[in-house]
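Take a look at this one chain, the form predicted on its own, written out in structure tokens.
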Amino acid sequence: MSEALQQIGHLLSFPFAMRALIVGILIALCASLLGVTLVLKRMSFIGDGLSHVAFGALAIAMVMQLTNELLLVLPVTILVAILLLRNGRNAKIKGDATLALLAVGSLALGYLIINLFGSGGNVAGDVCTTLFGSTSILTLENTDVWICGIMAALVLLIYVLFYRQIFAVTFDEDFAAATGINTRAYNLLIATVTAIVIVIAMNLVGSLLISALVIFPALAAMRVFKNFKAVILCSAVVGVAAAFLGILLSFMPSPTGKAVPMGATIVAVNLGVFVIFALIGLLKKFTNK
């Protein structure tokens, strides 16, 4: 076990483990919090829909070969979003129904996409990466760091300046409106918000895992409190903690000598704290009894 603390401590001296660290930590800090607001307004897998249209638009942009993939990811992913939160009530098909939709339908079609016109040699490798985490978190950049922190501040100022307004979009969106809250400019907000979020997670988790990120710290939360608030500042901290770990864990050696998938590890310890909350809730429920 020392040895395993004292390769760790080693492995984080070197700037790009550190870089790692950092940014999981801010898109945890962000999904976590992100994630109660969706979870109660029952939109809790649109991480998943929106990170499969991210995956199909990333295929697009592979294929037309563009330096910078986020310039056609970025604006395809919000725009999704903001069509899914705004028109998901008077659609005539409702919100679960077409992210499913769009889940399935973007994912085949960037995997067809990419199989028929890309230009690498390795296409299972390169679907693989993106779908469960690539070792591109591995390779971020100061400037990668940079763009989480500026995000990870815009979402906690987002919940600091406007927490009365989305408590109120988040539990009653016709009273928050008849009291004057311009609840589809909230509905914006968080739309965009969520899919910046989930495009800049692909890196760490991959399009099949983010969901997760903003899931499980939310329920596991909700599992022991039922203040908006203390809820929200728990799943915070679960979510970060989770991150933390999980990061650790994948730079650990595995049993087998094989390398630990990070984005893997992290949703493997976020499940293992949402069980944990689940039976101190239980414990909770019997004990008031």
Second form
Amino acid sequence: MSEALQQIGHLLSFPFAMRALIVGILIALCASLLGVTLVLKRMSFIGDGLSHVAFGALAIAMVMQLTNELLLVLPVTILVAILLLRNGRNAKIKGDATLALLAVGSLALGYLIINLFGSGGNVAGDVCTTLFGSTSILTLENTDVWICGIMAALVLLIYVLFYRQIFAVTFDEDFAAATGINTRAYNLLIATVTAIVIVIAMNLVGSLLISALVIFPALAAMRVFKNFKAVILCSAVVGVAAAFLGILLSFMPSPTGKAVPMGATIVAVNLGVFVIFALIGLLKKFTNK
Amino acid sequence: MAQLTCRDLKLGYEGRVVAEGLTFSICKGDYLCILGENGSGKSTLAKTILQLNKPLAGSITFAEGLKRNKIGYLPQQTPVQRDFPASVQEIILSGCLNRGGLFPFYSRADQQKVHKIMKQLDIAHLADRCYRELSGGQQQRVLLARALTATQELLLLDEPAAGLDEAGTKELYEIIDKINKEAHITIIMISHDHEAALSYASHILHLGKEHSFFGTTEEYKGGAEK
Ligand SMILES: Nc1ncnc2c1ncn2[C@@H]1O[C@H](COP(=O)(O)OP(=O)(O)OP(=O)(O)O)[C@@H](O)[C@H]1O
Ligand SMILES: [Mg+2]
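Mind giving me the form predicted together with its partner chain, seeing as the form predicted on its own was just shown?
Next comes the full complex, this chain leading.
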């Protein structure tokens, strides 16, 4: 055990590992904050759908050989997020089907485009990376850390400033609108933040696993806590802790000696935390009675 | 001077007309009861007044000074999803939001107001409970408290007595009467309780299939005796 700790300490003395850890934690923080809103708006799978859309956009950007893929991916994803989330609750049923359609459609098209026009030799590897998270998180540069830091600060700021409005709009949109709160603007804000977080988080766990980062912390918190503030805080803590643990675990030597995929490890830790919280929730229920 | 004027309103959904030819106006301090059988369009009218629905035709004009953020509203149904984590206090506080202010926390004044209203409605002991775990009547009281919190000029209640026990209903009518008389807040109440409507309201709007009635309570009583 102490040997493993030593090894982690050694690894963290490398800037690339440190950067991965910082970026991972920042992304997890944003995703888990956002997760509470999305879960409560019954939009859990928006993350999944949007990341597929982002994958499609990424494929096009790769083929167009843009120097900075974000320039295409981000606007496209934000646009789709706004279209899907704009109507809030009212679009629920329609939104679901549209989302599935869009998601699968862009996934297929993206894969097709990469295969047809891709220039690189290793198509399967590229695709696997975008779907399950890249190892590129280990090759992050300082600018990436800065981008993530700014994003995280922005999301955090939005949640602190508009915490009450976000609660009101998620709890009862009609009442909020009736009493003069600009629900459209807040839905727009939530949609934009969602898209940004998804695109950034794709780097960490890939587009297939992204929902986990968004929903698990929120669901875990909701098992134990019954008020909004506690759930938001707990979700953020769970998200950050799981990311921290997951990244460290993926640095450790695996029993089979093979490389451990970071994204999947983080998700596995999240799953474990969720199970523990579900048990605590059950225990609480029984002891209360 | 009229606070709210509706002219030749036509209500409905996707082209299907629910009620039409509604013309009425209310002044500051009025107490309007909206009566009518199930499906006659009362809730639809309420939502149209609140601009949640668009009227098919006709117009609604608000007097100067009656902004949307001065209105309190109690919806007939509030679809809250299972296991939504929200405490009673959080929900009632959200009624304060329409006061604006850039400071991202509720002020002490807001919190005191909420506490007072919770006491009035006899739910102070529930403040930290989870909303979803309350009984139907308790939930109704919480939403009522939220509506009262948001009210500054006008209070619109869609069947506020639904789910309340006898004592609760009586208390509710007293509270509403009091804020109407003492604070001169305009009340619009949708109700199936004719007796209470006739004894408290100053005006009655009766939505009917063929034609609707609008007038003072005296006129309504006179018409009903004929
Ligand atoms: N969202 C909706 N979409 C389509 N039609 C609707 C919708 N809501 C209500 N209606 C229809 O409009 C009519 C009026 O409904 P409304 O809810 O206004 O009645 P109400 O007078 O409030 O009845 P109640 O006394 O039962 O509350 C009904 O026939 C109903 O079927
Ligand atoms: Mg109704």
